[in-house]
Structure formats: structure tokens, C-alpha cells
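A lone chain, given as C-alpha cells: the form predicted alone.
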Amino acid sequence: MIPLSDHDMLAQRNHDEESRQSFVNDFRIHLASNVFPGNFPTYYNRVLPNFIKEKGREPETRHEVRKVMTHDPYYSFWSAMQRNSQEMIWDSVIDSVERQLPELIEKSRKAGDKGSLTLDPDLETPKYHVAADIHLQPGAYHSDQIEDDVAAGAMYDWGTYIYSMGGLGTGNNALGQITNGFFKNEYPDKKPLRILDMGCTIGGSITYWAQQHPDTECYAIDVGAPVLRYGHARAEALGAAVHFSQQNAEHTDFEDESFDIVMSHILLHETSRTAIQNVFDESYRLLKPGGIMMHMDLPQAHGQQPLEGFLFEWEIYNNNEHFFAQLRDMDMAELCRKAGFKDENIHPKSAGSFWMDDQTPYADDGFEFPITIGIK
């Protein structure tokens, strides 16, 4: 297991904790490489022939595949192991965090002032965020257990690294690498003075942007106080100036037309039908004339074959990603139009992991992230 790049806020692991996390990481790689592929012959050699025999045709939608595939013993076995591996992630990282939590809190209290941290204890956490623990992380990203808590952020740092099997890069910043590389390629002449990252959690993406654009004012918002406390201290430890504040991306306190770029990194599928339109509306309000909105998220269902679409949705039903089921079928261009963007300034794009640097494991795996672009 390639370790995360060290920084002053990262929970340090003892021998047993490191061994346990390495096992979980390798177990997930084994499932992805050796067990998950078995779903394809299972479908084509057993499930599909039985479906054709009964219906006289092949499944037409991913929903029809779901009805039959979930009853197959091989798929059920893989799914149960995958769910168990997700729970094992948090079991493997929580000991390191709890053992060092007082120390981590004290470090966060003494974080530098290159950037800033503004919290709002009266902010109401949206219902779609408290309805379920996202990715099964205990308490999700917003729960405070003690004063000045940073546990959610510290768990997220290690947990998402293991979840992605290192795919987020040794700096947990691969998504920021992708949007930054995409932006530089698409708009080489633009020099943003002020940018905003919505739903930043621990700020991995915006911290990377701040490191790459030291003369740009970088802002980041999230509804979770513990991930923001951790994110601010983490950015300071990495020498990046980021201004973190506790806000809901649906309605912020920033002035009209105050940003050159408003972006997010896989935030949208964690919201709701009402919230996602509000996020697009707010993005439009905040952009300067000529400013660029970039919302990157997971692939939609358009163009996917029934089996592919079904398999891609495992997280929805088993890992508390409930709104993603609706987002998969939504018209992103229509959301842009309703927000105020003109048709000629709406550009659905796709950015692959080839934007990642050479230090990012699996950087050439070819995974594509759709990016909804709106230019004001």
C-alpha cells in the first residue's frame, strides 16, 4: 500500500494499524481485480439466458437487470464482500484517529493564518446530508462529538484514500488535479483571481488549486464543521492559503459576481432535486461576467448498456449514495438553462484521469469524469 503523503494533521499509524489498513486496501483491490469481473460471465452465461428464456428478449434497462441479477448467488457474494470491505475501511482508520484526537484538535487550534476558517454554529445541516452516513462513514462529515472536533476530517483523509485504493493520489488531491489540468487545457489564457470550491470536505481539491495558483484567492465551503476545521489545518500544514467557511452551497453569503470560477468535485450526487438546481442558481449568481462554472461528478446513465448501468449503481443501494440514482437521469444542460446560462455557453465535457500526475496510482486507467461547464 503506497502511503499518503505525510503532513502535520495526518493521523499517524502504529504497526498494527498500518497492517490492518494495508489488508483492507489489498482486500478491496482483490475484490475489484479478481472477484468483481466474475459478474460478467455470471450475467452472460447464466442470468441473461434465463431472462431471454422467460421473456423472449434481452433486458432493456438497468432496472430490469437489477431485478434478476441481485438474486444471483455470485453477484450476492461479491456485493456482500464489497459492503463488508467498506465497513472495514472505517473500522481500520478509527483507532488511529481516536488515539490521537486530542493532539489533532490542539494542532488544528494552532493552525496558521495563510488562509482562514469561519464557522457558523447556527447553520442548519440539510436533510439530504443527515438522512444517511455518506459512504457509511460513522457520523458522516458533519457530526461533532466534542468541542473543536476534527475526527470526521481525519477519518475522511485516510478513509477515502483506502476507499479509492490509492486512486485519489498520494496527496488525496486527484480530483483537483483533474479539474485544474482540464481548466488549463480548455482555457489557457484565463488567469482566475478568485475561485470557489463547493462541498470541499477536507479541501483536497482546492488545496491543490491553491498550490498551483499561489496568486489566486481560493475559497472553499462545506456544511460540516469537523471536516472544515481539519481541512483548514491541513491546508496550512501544506503551505496553502485557502479560506474555508461553513456554508450551504445552495445559498452562500458571498456577493454577486464575485468569482472567476465556481466549481465542485463530486458534490452534486450528494444533494437532492431541489438542492442541485439551487446550487446551479447560486453558481450563476456568484460568477463574474465571463466566469466559468465547473461541476464535476460521476458518470450519468446516458449511453450505458443495461448491465454496465446496473453494476455502476452498486454504491446507490449499498453505500448510501441515494440521490445519485436520480442524478444519473437528469438533464444537466437544463439545470444550466434554468440557472440563467445561455445555450451557447453550456458545454458538457469529460475529463479523464490522464490529467493526474505521475505520482497518482492508476492514473492511466482511463476513467472519465463528466464536467458540466457554464460560462456566464
Given for the second form:
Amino acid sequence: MIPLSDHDMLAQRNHDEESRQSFVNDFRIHLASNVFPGNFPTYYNRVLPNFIKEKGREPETRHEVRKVMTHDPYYSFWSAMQRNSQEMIWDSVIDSVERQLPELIEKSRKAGDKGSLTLDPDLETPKYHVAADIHLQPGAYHSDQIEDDVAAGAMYDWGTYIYSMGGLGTGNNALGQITNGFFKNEYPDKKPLRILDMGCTIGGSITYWAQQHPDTECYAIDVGAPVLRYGHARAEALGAAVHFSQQNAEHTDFEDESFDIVMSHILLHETSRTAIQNVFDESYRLLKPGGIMMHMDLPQAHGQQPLEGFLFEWEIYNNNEHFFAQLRDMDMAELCRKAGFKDENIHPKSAGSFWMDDQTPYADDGFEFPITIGIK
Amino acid sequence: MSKDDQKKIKLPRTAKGKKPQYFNDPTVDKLLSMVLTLMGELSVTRDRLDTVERLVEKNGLFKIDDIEHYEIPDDVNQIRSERRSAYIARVLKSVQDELDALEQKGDGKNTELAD
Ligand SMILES: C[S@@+](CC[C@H](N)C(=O)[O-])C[C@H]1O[C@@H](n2cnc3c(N)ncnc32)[C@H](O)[C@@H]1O
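Next up, the form predicted in complex with its partner chain, please; the one we just looked at was the form predicted alone.
Once more the chain from above appears, this time first in line as the rest of the complex follows.
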């Protein structure tokens, strides 16, 4: 495993911790490239013929496929291993974070002041975050175990890098590279003065934007305090000015029409049916006339074959990504319309690794995300 | 909170949320987790040994602390990664076997021989 580029807040791994993380990384690569593809012959040679024998037709939806595939011994063994590999990610990063926590907290307290950090201890953690730990990170984004905790952020930095098998790039900022590349290509003449990233976690994306646009005022919000403390210290360590604050993206305290861009990177699928509309409404309120909303998230169900659609939804049922089940079928344009965007200003687009500006080896993987654009 | 208490902080290690059961007998779920953990730990041990061997060769003699500060050169990183992949494939052979059998023609019984 190629390590993340070092920065002052990154938890340092000892010999065995590095090796354990490399194992999980390589194990997941093996599952993805050698075991997962076996689900296709399993389906076509075993599950599908049985289904046809019984029903006289092929499955029509991904839900029908789920009913029969879930019990197939090959699929369930892959699925169980994939679930274990996800648990192993966190297990492999906790030790080094736990060991260095006092130093990391101390460093975050002394973080620079190019940007800023504003916390709100009274902010309620949304219900859709407290019932289950999303993608199995113990304690999730929001739990403080100790005063001024940064553990959730420190774990997220290494954990998501291993999750992506390096796909997020050694700067852990591929998503920001993608939206930035997309923006530069789509709107080459726009010079945003003030931008907001919603659901920023450790600010991987917005910090990259701040580095690319040093004259732009960059704001980032999240509901989780430990990830924000870490994110702020990380941005300062990287020499970037980002203003972090603990706020719910459904209702923020920013003024009307105060941003040129309001964006998010894979935030939406971790919200709820009510919250997602609120996020779009709030985006509209915050945009200046002519301002651009860009919400990038995971692929939806339309256009996918039943088997493909079913396999795509593994994370919903096995990785605590519960709201993604509903987002898969939601009408994004309708959310925009209800928020106030005019039909002619709503653009469903696609953004992918082809927009990454440093052509890292990861860019070849060609991952693509839908991005919902609304211009006020 | 004193400085000592702060040093002893224990982070949570189990994610909240219902864990799916993958096999008819939940014991199998636990056994699989154990096997995969063992697999990982053996890999860690092998990496550590690899470091020891390389250091012995390099220095003739070494301090234990050298191990913690061993920096992995790119080529060694590559070698380790390839060996890990081969090792993973070996431990997961039963999974590959099932897949291979699915793709093989016939009913898997040597009737010709038995006849
Ligand atoms: C998958 S992470 C986003 C990753 C991040 N945007 C990046 O580019 O690296 C989702 C984040 O959204 C945050 N979040 C979820 N609901 C939110 C809300 N209503 N308001 C603000 N943040 C929210 C979570 O706390 C979590 O940190």
C-alpha cells in the first residue's frame, strides 16, 4: 500500500500497524478483483436458471434479485468477507489513533489561524446518524470520547483511504479534485469569491479547493465535532485557509445569498428523506443570484440492470448506509424544483476521475458520480 | 481529568447497528471472522520477519528499535504487496474452488471411472 502523504495531524503507524493496514488494503483489492466478479457466473449459471425454472421468467427488479442472491452460498460468503474487511479497516486504524490521541489533541489545540473553527456544543446530532454507525466506523463522525476529541477524524483519514484502496489519492482529496476539475471545465470564466462545502467531514475536498483557489473564501460545515477539529488542524497543517463550523446543513446561520458555490461530496446519501429536501432548500437560500449548487453523490438505480443494481446496493444492507436505499430512486430534479430552482437551470451531470487535475494512477480507474447542478 | 487518565483512553471498537447474519449457523459467522483475523495477523508477522531478515542482512547486527523505524523502500513495498496477494489467494482457495467448479461442465461425478 502506498501511504498517504504525511502531514502534521496524520496518525503515525508503527511497524505492525502499517503492515496490518496494508493487509486489509490488499485483502480488499483481492476481494474486489478476484472474488466479487464470481457473483456474475454464480448468478447466470446457478441462481438465474433456478429462478426461471421456478417462475418461468427472469427477475424484473433488483429487489427480486436480492431475494434469491442473498441465500446463494457463493454470494453470501463473498458478502461475509466483504463485511469483515470493512470491520478490519477500522480495527487496523484504531490502535495508532488511540495511542497518539493525547498528542493529536494537543496539536489540534495549537493549530494555526489561517482559517478558523467554530463549534456548537448544543447542536443536536441528526437522528439519521445516531441509530447506527455509518460505514461501521465505531463512534461514527460525531462521538466525543474525551474532551476536544479528534479521534473520529484521525480514523477517518486513514480509514477512508484504505476503504478506497488508494482511490482517494495520497492527498485523500480525489473527490475535491473531481468537483474542482468539473467546475473549471464547465464554468471556465467563473471566479468564485465565497464557497461552502456541506458535510465536509475532515475537509478533504474543501481543503483541496482552498489550495487551488487561494483568493476564494472557503467555508465548510459538518455536524460532527471531532471530525471538524481534526479537519481544521489538518487544513492548517497543509497551509490552507478554511473556515470550519459545526452546523446542520438543513438550517445554517449563514446569510441569504452569501455564496457563489454551495456544494457537497457524498453527503446526501447519509441524510434522510426530509433532510435532503431541507439541504436543497438551504442551498438555494444561501446562493447569490447566478450562484451554483453542486451536490455530488453515488449512482442512482435508473439505467442499471437488476443484477447490477442489486450488487450496487451491498453497502445499504451490510455497511449501515441505510438512506442510500431511498436515494437510489429519488428524483433529484424534483428536489431542485421544490427548492426554487427553475427547470432550465437544473442540470443532472456526471463527474468522474477524468476531471482529476493531477493525473494520479487512480484516475485511470474511471469512477464516476452523478452531480446535481442548480443555478440560482 | 489527569494526564494519566487521558493516556489510558479506550476508543470504542464495535460499530453501532444490527450486524447481518450471513450463515445459517451464527457460529460460522464468528469462525469466519476469526479465520480472517488470523490471516491478517499471520501476514503482519510475516512482514515483521521480512523486516528482520532484511535488517540482519544489511547490518549484520541490529537494535530492536531499528524495526520500528524501518522505512519500506518502493521495491520492497511492491514485493510485499505481491506476496500478500498470493497469500490471500491461497487462504481463500476454497472460494475459488467453488467458482471453478461452477464453470466446469458435467455433474462432477466420475461415472466413467466408477463404471
Ligand atoms: C461521507 S462523509 C462526506 C465526505 C466529505 N464530504 C469529503 O469530501 O471528504 C458525510 C459527512 O456528512 C456529514 N453530515 C451528514 N448529515 C449532515 C447534515 N445534515 N449537516 C451537516 N453535515 C452532515 C457527516 O457528519 C459526515 O461527516
